[in-house]
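In the block that follows, a single chain appears as structure tokens, in the form predicted on its own.
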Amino acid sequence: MTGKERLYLFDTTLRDGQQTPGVDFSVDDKIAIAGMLDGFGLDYVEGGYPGANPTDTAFFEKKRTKQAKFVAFGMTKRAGVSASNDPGLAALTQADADAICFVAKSWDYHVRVALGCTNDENLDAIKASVEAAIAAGKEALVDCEHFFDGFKANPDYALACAKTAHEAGARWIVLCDTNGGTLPSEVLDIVGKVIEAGVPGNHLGIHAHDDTGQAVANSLAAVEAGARQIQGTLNGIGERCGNADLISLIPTLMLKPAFAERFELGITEDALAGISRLSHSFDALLNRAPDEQAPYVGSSAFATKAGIHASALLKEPETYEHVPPETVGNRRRVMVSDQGGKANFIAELKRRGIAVGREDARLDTLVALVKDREAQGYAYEGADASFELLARQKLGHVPDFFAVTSFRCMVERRFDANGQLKSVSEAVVKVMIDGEEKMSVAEGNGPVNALDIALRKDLGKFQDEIEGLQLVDYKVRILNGGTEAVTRVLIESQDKDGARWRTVGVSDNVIDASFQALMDSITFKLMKNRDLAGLVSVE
């Protein structure tokens, strides 16, 4: 027993995050993200709104987490309809989830305008919905929407909503700053008054939006006032200006004495050391560049230019670092030093079963090569398989499975027999295996698909080993302007066992970049089959 109070983390990336402009998760995306969150140690993973759309309905066909509580989100029952006859409520109680998070109006203005019912009918809906969830064997949570604005307008009614949820048996009553305009001092005061009114802090949560740039500060203020659950998203994504960023909150809670000495989370120190990788992997999945100045995990978070700062940092890192960068999986960047990042490389290689000493000249070669390639546009944070292949090539051994001697790709736009305009892609790939050259030709839905099919069409003695291998995601990012721009291609592959990995290619030709990533993917699969790669330890 540590004697510390437990704080609980509730992730809403798969629901709030999907409201981010430009973000649209597929079912496969949601499965991958849920696995990332579950493995990291989050207490709750909210998956979305079953019944509201085909994606969320399919996602809730089975439970998607092993450790975290899997949460379905939805509205309380409608006014004038019994709980047993409300189809929306039925979809929630029948979902394969551990818990249900109900969103409930707690501002009387919204009850009147948005719901069009009486205040008492809204309270009855909260009570009946919570009771229905509990009767279905689910843990019940209630997000009191617009709570802070509602409290400022009519504190008695806002409190009545929170107390009704608590008295009905809700495990968590979450106070939401839905418009994102509340200040930390107000959060501190209002959460304290809710606790004084009879809703205990160990049943209170905070859900903050970032419209004033203070979602993280508001979340910490709620904890100071007594709340013991925090809701947020990966990298702070969400509608409008986003939600509270769990990537910033978690290190603060675990590393800053003001919180670390009082509270504990369900996240280990080893997991915390992987938080930079989690953040960057999520950005890679979204096909966007990581925020270089993001707290804790940004590439500039521990970067110092030449001058007095760098001089002091080299003598004593604490002079300009508020926490050691390795505690969050980041690395110190001192522009006048070529030693930055060695420890991080050693740790990353160790995770993959590759032992290398700090003084090994091959390590210096690898560090220099990665830095050079990153300058060209490669990004290995989101391409785990390509990084491992590169490391094993320089530090270990990668067998010569096959060598591509040439490839050609043609795209033809023509009218078919029915007079319909269509584009056809054809690829020719020549592969050398054990001194024998094989040529494969394939058509596909675009040049990359054609190349993928042709490359995997005949690998001789290795053909059976790649059965079931498929490309499940393909992302292109332009690194500079113009039609002659350098392009980065990120490919995600999956084998028949369900294992996934990402590979990267960079070129001023998008087809060439794609082909690099495809070749890495197949090589990684062949290595994985021989237990020569893909043995990353789980944190």
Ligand SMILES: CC(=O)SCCNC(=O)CCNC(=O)[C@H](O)C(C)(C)COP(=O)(O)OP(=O)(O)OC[C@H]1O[C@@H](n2cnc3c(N)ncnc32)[C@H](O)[C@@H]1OP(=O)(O)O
Contents of the next structure:
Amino acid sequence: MTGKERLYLFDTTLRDGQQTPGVDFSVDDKIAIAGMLDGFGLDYVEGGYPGANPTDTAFFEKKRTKQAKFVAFGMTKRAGVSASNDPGLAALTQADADAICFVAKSWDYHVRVALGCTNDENLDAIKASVEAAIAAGKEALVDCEHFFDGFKANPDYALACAKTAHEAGARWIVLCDTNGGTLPSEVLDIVGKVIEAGVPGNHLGIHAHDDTGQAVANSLAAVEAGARQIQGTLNGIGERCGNADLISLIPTLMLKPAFAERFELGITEDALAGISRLSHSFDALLNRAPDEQAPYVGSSAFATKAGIHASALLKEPETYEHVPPETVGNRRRVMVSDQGGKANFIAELKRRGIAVGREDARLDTLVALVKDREAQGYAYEGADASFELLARQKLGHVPDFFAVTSFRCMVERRFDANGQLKSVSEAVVKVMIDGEEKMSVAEGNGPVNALDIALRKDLGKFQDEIEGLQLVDYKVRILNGGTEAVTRVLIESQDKDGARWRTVGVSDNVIDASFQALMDSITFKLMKNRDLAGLVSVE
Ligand SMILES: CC(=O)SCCNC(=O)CCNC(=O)[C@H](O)C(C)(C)COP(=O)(O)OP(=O)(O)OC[C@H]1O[C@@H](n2cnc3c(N)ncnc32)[C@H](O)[C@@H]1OP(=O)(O)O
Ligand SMILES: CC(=O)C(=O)O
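For comparison with the form predicted on its own, provide the form predicted together with this ligand.
Full assembly next; the chain just shown is listed first.
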């Protein structure tokens, strides 16, 4: 016995998350996500709305969780029909689920405008729906839609809705900030008043939307006031601005003494250490890039560019970290840039297997060179491989694998045989390898593609080594306006074994900048093949 109170977590990624613009789960997606959620230690997984669409109906043909309670969502019965004659309610009671979460109106304005029935008919619908769920052997939950707005407009009626659900036997009465405009101080006050009015806190939940960026804060305020269930989603997806982000809430509840000392969740410390992976796997499934600045799990959550911070952080991490990154499966990153001092560089070089002393004059040269090049437009924090090549050139040795003596690139717009206007790019690259000059010519979709193909077409004795090399991302950024602007090109490359590295080029000519980044990428690959170069991420 820990003597702590239990807090329950309810995931609505597969229901409210499905209401996110741009998100459209298939049955297979839902099965995969339910699998990620189940076993992580969440208490409830809301799977969707059986009867509302073929995907959700098929998903509820069988129970999809082993540990978490599997929840079907739907609205209370319609006014004017009995519970036994309501087809929507029948789809819910017949779904293979442990629990039913009803959405019920609790703002009299909505009862009048959206439902078009009387306040009493709505209370009857709540009561009859909860009773029907319990009679079907399910746990009943009631999401009191617009509870906070409803309470501000007519507290007696909002409370009557919550009490009706409680008295009918609902396990949880969930107070929803449906439009997302409520502030934490209001949540604290209103949840307290609901408890005073007789609905116990251990039957109250919170469902917060993020329209003022405070869904997480509102959820925590509800817990402070006495609520004991939190609804939220993975990475905060959900209607409009999203729902409370469980990926931010869970570490706060487990690591911050104000909550961790009072409450326990169904999530183990080992599971918590997998939360960064859970968040990123979900992004991968959504086919979107993870938010680098996401609390706890973002790649920048424990990163510093600032020299003053890096210097102290390396002495004692607690100086600049609010929790240890490993507790959430993240890692510390000390980055090199023009904001860094020697401490940043020593840490990053050490990570790359390059030892250098603080007093070594070559380190001063490298720091000055990076700052100077960043002033010209280079950005090394996002170009790990170019930084490593530069560092090894200054501190060690980079073999002269090849030298490009010249390149030429031509873009031609012409009509093809069918009279269609077409753009063709052709590149010629001359390379010296072991004193022998080689010349390659290639056509491509665009000038950079043509140059890439030409450069990689004949690298003589190194040709086999670069066979599996692919360019997986290419980003161009104009650093100051106009057609004479300085251009920065960032390239991400990948190996057959999945290793990835990033290189950078800067020039007032976009082709030249791209070519620099391409050459760095190939040189890094040749170094890597000889175990002369260091760290690459494997994805
Ligand atoms: C706050 C939330 O996030 S609630 C969840 C919102 N999610 C969704 O709506 C997604 C799934 N919804 C759907 O697929 C459809 O809306 C369905 C299948 C539920 C209903 O479809 P339809 O029968 O065509 O109705 P429609 O969507 O046009 O309108 C909703 C109806 O539900 C009624 N209704 C809304 N909430 C409730 C409620 N809590 N209890 C009873 N009836 C309700 C409305 O009054 C309206 O009735 P009307 O058709 O008589 O005007
Ligand atoms: C139920 C729900 O999703 C809401 O009120 O926001």
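Keep in mind it's a predicted model, so treat the numbers as computed, not measured. Between two forms, the rigid core is the largest collection of C-alphas that superpose within 1.5 Å. Numbering follows the first chain given and starts at 1.
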TODO: Superpose the two forms on their rigid core, then report whether the C-alpha of L490 is displaced by 2 angstroms or more between the two forms.
DONE: yes
Open item on the list: My question is whether Q67 is one of the residues whose C-alpha shifts by 2 Å or more between the two forms, given a fit on the rigid core.
Closed with: no
